[in-house]
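Taking the form predicted on its own, here's one chain by itself in structure tokens.
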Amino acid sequence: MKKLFKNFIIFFVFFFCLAATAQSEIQNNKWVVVGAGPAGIAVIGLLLDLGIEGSSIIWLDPEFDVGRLGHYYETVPGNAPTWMYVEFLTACKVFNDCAPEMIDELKKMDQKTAFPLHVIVRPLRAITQGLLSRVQAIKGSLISLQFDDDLWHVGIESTDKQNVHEQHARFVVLATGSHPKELHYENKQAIPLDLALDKSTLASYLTPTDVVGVFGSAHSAILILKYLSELPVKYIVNFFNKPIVYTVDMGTWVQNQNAGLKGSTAQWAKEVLEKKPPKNLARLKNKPTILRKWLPLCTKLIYAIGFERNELPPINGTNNLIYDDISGIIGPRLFGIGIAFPEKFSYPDGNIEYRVGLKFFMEYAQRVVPEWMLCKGEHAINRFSNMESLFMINVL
């Protein structure tokens, strides 16, 4: 009987520390990603086609509807060719287990036309929810970030603020986004420009006696100041610091494909704004004296001068840091991909470009998650530092 016993004991001990290896194990391959915009999306994505199991997976995000792409942007103008969403979307095989018919039909649509933004916002709906059946999805917002013990200790405050509670993962990929960019001037009204996008929501901050004042020179500065030729108000002012530039000029590619106009939008700049422009409209250099003259005769503005990253909590205890922006690396098994922690990308000419946008997430994404899946920390670079403010995409 004693003999039985401690078998029994010594089989229960046995058991016991094989079950705590096997969630350590699974402790230790978690995966935490942060946001669910596209490059959440395509990052989710492929780490389900390399084999991760979705019970290893953790999406974090507040809302689950494509980030600010689909909060905001679905009626604006796309300037990206159809054949770009198809090839965003044709990338990870699990994409077409989700939504094949949405795919499928973004596929018969004329490839080489930028459509309204809505074309790629639905399918990526549909994606996501078919990604979050997949997954351990949490609905809320990362409020602290913490390296100890070999491991990611990961705060989370749900949506709700209704509770708090921690993570524990190896692997940690922010997505986290960008917001726009302001510049605050006193005792002037300001448009956010992710309403001012929407051509109607813009058009109930009007009035016809307003004068607008529209900073910047990039697509979403002109894309307002097509917006505004269109709606009553007395003038429009365009303050820029650079000059248009078209991603096709004069016929002739420019060597950064991804900078200039696109679409409706640029077709609209070149037939009609550097033609023909609105009699309402100025085009002035922002300059220290065309301000002192101009800014105070507009009755409100819009910041349309770039995006910088959303912010993010202390993460071991510093408010900055940097990243390998060719690896994505941030830290210890910590990696940053999307708008907030764009590629860095050389050109054969020397021009240096930050990519943005579907296809070079995925791009991106398709280069280094399987890196990221074989790091194992030890050769990590650490990129805690105070030595760079948060990174800003400039395009006054």
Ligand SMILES: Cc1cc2nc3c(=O)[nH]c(=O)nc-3n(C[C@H](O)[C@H](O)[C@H](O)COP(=O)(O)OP(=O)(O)OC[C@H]3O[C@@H](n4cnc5c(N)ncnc54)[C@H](O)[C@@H]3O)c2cc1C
The other form holds:
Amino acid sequence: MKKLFKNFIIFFVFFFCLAATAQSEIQNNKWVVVGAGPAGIAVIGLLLDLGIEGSSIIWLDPEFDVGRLGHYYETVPGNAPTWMYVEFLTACKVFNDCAPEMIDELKKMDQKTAFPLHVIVRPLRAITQGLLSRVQAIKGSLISLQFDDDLWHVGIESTDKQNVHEQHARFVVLATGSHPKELHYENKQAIPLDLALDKSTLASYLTPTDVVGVFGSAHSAILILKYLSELPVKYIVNFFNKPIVYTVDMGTWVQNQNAGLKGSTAQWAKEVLEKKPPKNLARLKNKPTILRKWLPLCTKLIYAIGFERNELPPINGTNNLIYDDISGIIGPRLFGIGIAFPEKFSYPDGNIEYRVGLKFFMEYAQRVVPEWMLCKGEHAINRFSNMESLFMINVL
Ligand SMILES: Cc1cc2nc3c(=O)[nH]c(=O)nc-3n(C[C@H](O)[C@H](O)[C@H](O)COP(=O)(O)OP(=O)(O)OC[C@H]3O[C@@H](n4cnc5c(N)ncnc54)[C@H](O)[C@@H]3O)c2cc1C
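Shown: the form predicted on its own; wanted: the form predicted together with this ligand:
The complete assembly is shown below, putting the previous chain first.
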């Protein structure tokens, strides 16, 4: 009886150790990817293509609806030709397994034209559904992130706020996106940029007596000036800091890809705004004297002055996040990608840009994700970029 009991104890300890080893093996290879916008989709696609088991990947997002593009920008005229979306969609084999017909449809469209963004949002939505069935998906938000005992402790709150729990992972990728920057001029109603970018929603905010002030001179600002010039408003005032910049196609590379105007918006700026602007539109250099005179006349304001990183919970107790803008490394096996952590790119002529856009996210991911997989835990950050550098991204 005693011997039987001893054997039982040995068997129990052996089984417990085996289970613990298996558990830590799983944790040792586990990835958590936070964010299901285009950048998160690119990372999930590449991890699966590179042979990481779907059961080792946790994908976290409150909605799984293609991030900001899916939520707000479907009707916005795209600023990239179709072939750039096709490059994104055909970069991962698993994308084709998820939405083959939609990818083929896009390939048949005019590759040089920049269509409204729904042409890319729809295939991305179908791909998201396909990926969700291949990985462990959690509908919720990252609420804490702590590195302890060589593992990331990832705190998660479910979208319905009913459940908070922790996951453990070896690798964490933040693809958590950005939101429009705002100014706050007192007593003036601001129309949120995301809503103003949809023409019919913008129209619902306006009356014919409105004098609308638009801040900015990049893609979003010019697009909104175009919309306003086609809507019944009394007057439009554009306060700008920098002159309009157009994308320059140099054949082998495209300069000012982020800052430059493209597609139908660029055409309108060149042919209408710069040559024969609407009579009810004034473009004014943003200076205190100008603002003092013109702001009191404005009844509504729109800030199209760039984007800033979405707020993240403290990481290892700090909010002062820095990342290497060439490797994407933030900390030990912690990485950033997408509009929140863009790649710094040097053009052959020495010009430098932080690259934002689907094609660029994918090219960057193809370079860095295999490197991330080999990361043993060392920081390897040799060049830093901080939140301030994001303010240089006055892109859209
Ligand atoms: C008006 C406009 C037009 C554009 N046009 C084009 C275009 O024509 N072509 C092109 O290639 N690019 C275009 N872009 C640029 C770019 O492709 C988008 O900005 C893109 O959506 C950024 O992708 P992302 O995945 O980095 O971030 P997002 O799309 O913002 O996705 C981030 C995701 O992370 C989630 N998230 C954030 N915080 C947390 C958290 N704590 N926990 C869990 N999840 C979280 C968010 O809910 C979201 O789903 C455009 C951008 C704008 C603004």
